[in-house]
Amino acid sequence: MKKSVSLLLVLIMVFAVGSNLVLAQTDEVTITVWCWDPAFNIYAMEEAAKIYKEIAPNVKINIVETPWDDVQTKLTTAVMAGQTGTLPDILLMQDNALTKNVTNFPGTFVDLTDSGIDFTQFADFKVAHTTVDGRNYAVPFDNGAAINALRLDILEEAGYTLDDFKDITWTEYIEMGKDILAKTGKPLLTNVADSPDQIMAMLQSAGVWMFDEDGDVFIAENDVLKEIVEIYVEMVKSGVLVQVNDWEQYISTINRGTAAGTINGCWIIGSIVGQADQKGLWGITNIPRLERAANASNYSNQGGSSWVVLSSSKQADVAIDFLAHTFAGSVELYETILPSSGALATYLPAGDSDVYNEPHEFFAGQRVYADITDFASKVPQISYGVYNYEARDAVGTAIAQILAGADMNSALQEAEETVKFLMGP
């Protein structure tokens, strides 16, 4: 008699176990996510929430559209009032601002490392940008390769093919520039004055940051950044590269015609592709190289954002799921979004997808999502360091100064300076 009683608590121990184990895994359980841009950033998430439906019914994931600097706003403000309850589970953050944010504010975001996300799945540059201190933060997300795409009518007016600005030097660059100018009164290229962002994209392409490894200032005597500056200021001098006044006026002249071409993260087929009078009039190739730089290449990347998760979400490990099984693992995912949104991985196994390699009509039939993410795979490594924004503008006023007839060696030296104030002792 007491053995079968014993035997019958035994089994309602195990059905209210049972009971529980169900009842966890049909619970709702809501992760709220915050980012910013319904037709590329919020469209990507909206489409690996229904990817992980599949996987997880019981999983809402609740978006809320948030422009990035208000993403930074509250983050801050929330880290700083301790108050890191009012974050989300998730939130997108710009690759540029992940080292300052992980750096100013351990332990406010979980470290990844070992989570079981593959990071060799993703471009070397790409990963680097998302790790501190040999860990990892984020998982990468959208794909800023740079790319030099170019009016092919502009330059078969001038005598010119795609073929010939593939794997050139910034000297072969400038000296066609100078051809097609004269042929067509266009230049190859546009920049917003003073925005340093050209810069930028040059001085990743040598595997080269405005920082030494140790995180100290490297500006004043950075060769090949010097290098950079006196390519830029030919250019601008020459006519083969025109500043404008903002971003609005920098898009119409890609989208007028009146330059034959922009340099820029891929990202910027999403406003090309927008005139619908220009199908097959482009097409896209690597960037030039620098020529006196140790480790020069055609490749660069130019933005990019990553998604973390929140220490203070008291669902992290569901949301570190959720990313592992979308944005670290899905094909279909990155199948799904490209079409609409232009949106290229980082993810190297998309690149081996048949929509990653079909031809684009309105780039002539070049297949150049394949080439992009072949571009992205190629990208040198760098860190943005904590103080990058700020040595970013003190960069940008160096070149309007040495535009306007300053000293190159004595505005740089500002500039160090002035980032060096900014870092405090």
Second form
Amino acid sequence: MKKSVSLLLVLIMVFAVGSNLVLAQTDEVTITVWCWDPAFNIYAMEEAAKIYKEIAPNVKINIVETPWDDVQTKLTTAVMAGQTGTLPDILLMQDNALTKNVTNFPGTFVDLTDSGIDFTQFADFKVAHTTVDGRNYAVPFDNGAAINALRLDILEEAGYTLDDFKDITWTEYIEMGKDILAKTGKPLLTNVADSPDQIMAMLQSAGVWMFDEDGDVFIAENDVLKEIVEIYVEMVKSGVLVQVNDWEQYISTINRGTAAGTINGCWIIGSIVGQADQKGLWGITNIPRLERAANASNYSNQGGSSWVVLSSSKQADVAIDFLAHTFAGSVELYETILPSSGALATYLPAGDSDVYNEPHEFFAGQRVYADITDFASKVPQISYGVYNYEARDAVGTAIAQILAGADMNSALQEAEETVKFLMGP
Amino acid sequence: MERVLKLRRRQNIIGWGFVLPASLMIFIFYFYPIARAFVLSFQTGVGVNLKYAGLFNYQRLLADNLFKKSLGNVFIFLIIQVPIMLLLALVLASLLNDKNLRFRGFFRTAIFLPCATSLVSYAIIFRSMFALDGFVNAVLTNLSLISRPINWIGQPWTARIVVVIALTWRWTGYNMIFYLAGLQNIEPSIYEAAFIDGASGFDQFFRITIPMLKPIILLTTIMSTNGTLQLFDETMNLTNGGPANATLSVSQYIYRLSFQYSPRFGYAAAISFVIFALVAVLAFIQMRVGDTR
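And the form predicted together with its partner chain, for comparison with the form predicted on its own?
Below: every chain and molecule of the assembly, starting with the one above.
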């Protein structure tokens, strides 16, 4: 009995000393990253890891595939329970949730303002989304510049070209939409019901949001929002826009050719090019603009995400150095990931690269990446705010009520009160 | 005498030894979190900035339109769906209890089978079946029952009907099993006597089966009430609370408050305790009404 105990002790000591030695020799560091899309951000992270391997061979990047909803749930649970040790070193955050998380969980994310990363090299609107109270909290990643993607063959059938849709107003868009519907039987636009993404993109195109500069709710008295609601209702009533129930149905309207086009963040290209037999049939242009709104433009943003570093990380300095040398410093990285994944950057130096000026054969030889980079530089800046998700849901509910026949002003008033209540003490 | 005492003590210790690990687990992972959640419900604030505020959260509830809306929704489901489901389960159980029925085992299994499916996957399948270009619309159109597809999930009442149909499909078999078990305990001679006395099948069902099954009907009613008030998976995946919050359940509202909106854990905990209280009150009423012993 005694013998076996002492033998065990000796074994434990040998292992303990041995593993210490191994650690001391290689000094290996593992950086854990949470992101969600194997064809897109996970792929980009893998390529970044390859580039950093040449700079710091002892650093291993461990990517854990985690869908965004899970990232948010795990983050909230870990921070609320004080178990930040369960979090990774770096995670990918949706831009529209960044202000919310940074504000509600103070001290959870590393302030990158003085980390040496040059934020002036990223598109202005994107840096605005990742800045809270003047401090930078994330390395910007993908581009969500809004595009109007159209089926050239359906337009031709109705006697239109892509150029007819460039720099137009929503009124002109609806007029052409009605004509195309009459001639081809196809709507110009489809959208997921109850999901106000389209409304949000239209708001940003005029540099307006559901909150004012002081962060107060700005829904009931928001004339830009009212103009947008009127346009949206007219599109649905006239059949120019068809609402579907979920994302799969939305994608199928694009891929099956039941709609003549779609307006969304430029990442929608990834879903468009999935339909190989539609090669050469698509073109992109900028989105229509509002008429009454003061700062109306033909440019907006929809979606997008950025890399944040967690304060709980024991190797936060390594994580920052990794991001500085890859996503915030390597044109080569963006040149590698663009052709195979369509991952458009907001890193401006990458836009000058030849890869960005290549014609895209799926889009009939159009230089789509150069066009989108140009759109991205003109997107109006806004701040999403802490209560963005509350406001989104409330406005989405109001739109559904208005489409079912409710009065616009009272529905928006109700939405404003709902958001005010949720923001209340 | 002393030996008997010793033996009893020994047996007691062994008995506790078996019960203790499970009891401890239940206490640590069940009762302790419930107590902590109750404490949490007296704290208010956003994110990690929580402070004690007494009954403030419970007061705040009274002015919360989304909470009232979601509570109204689950009561609509409760009032419509639970009676339909339980009646259907009773009828099916008494049909399948017939000893002369062929393929009885097959039918029992087939009706119970939906309970073995995952809540999320069946909700997603129902969503695709009731899509605008889905299976249900295709069948109805081909049978010329409707001229144009119905937007089931896009309108408040049709969306609620879809949720009710889905819930009934998923849970009828589950309740039927309880009734079948109960029916096994009813003496067949009672039915024989009733038959000789000239009672119709209808009479037998309402005068014998239902009264004899009363305790089990009570049990299933309480379980279904509890389940419906805590409805989450189905509405989350089938309709996502839409359109315009017409199918938003209380649990989904709690989820939004905790994980999608700026997190208010204290307030969310208060709502869950209101649901807890409601379930307790409803169960109490049902027991007073149903239990006539």
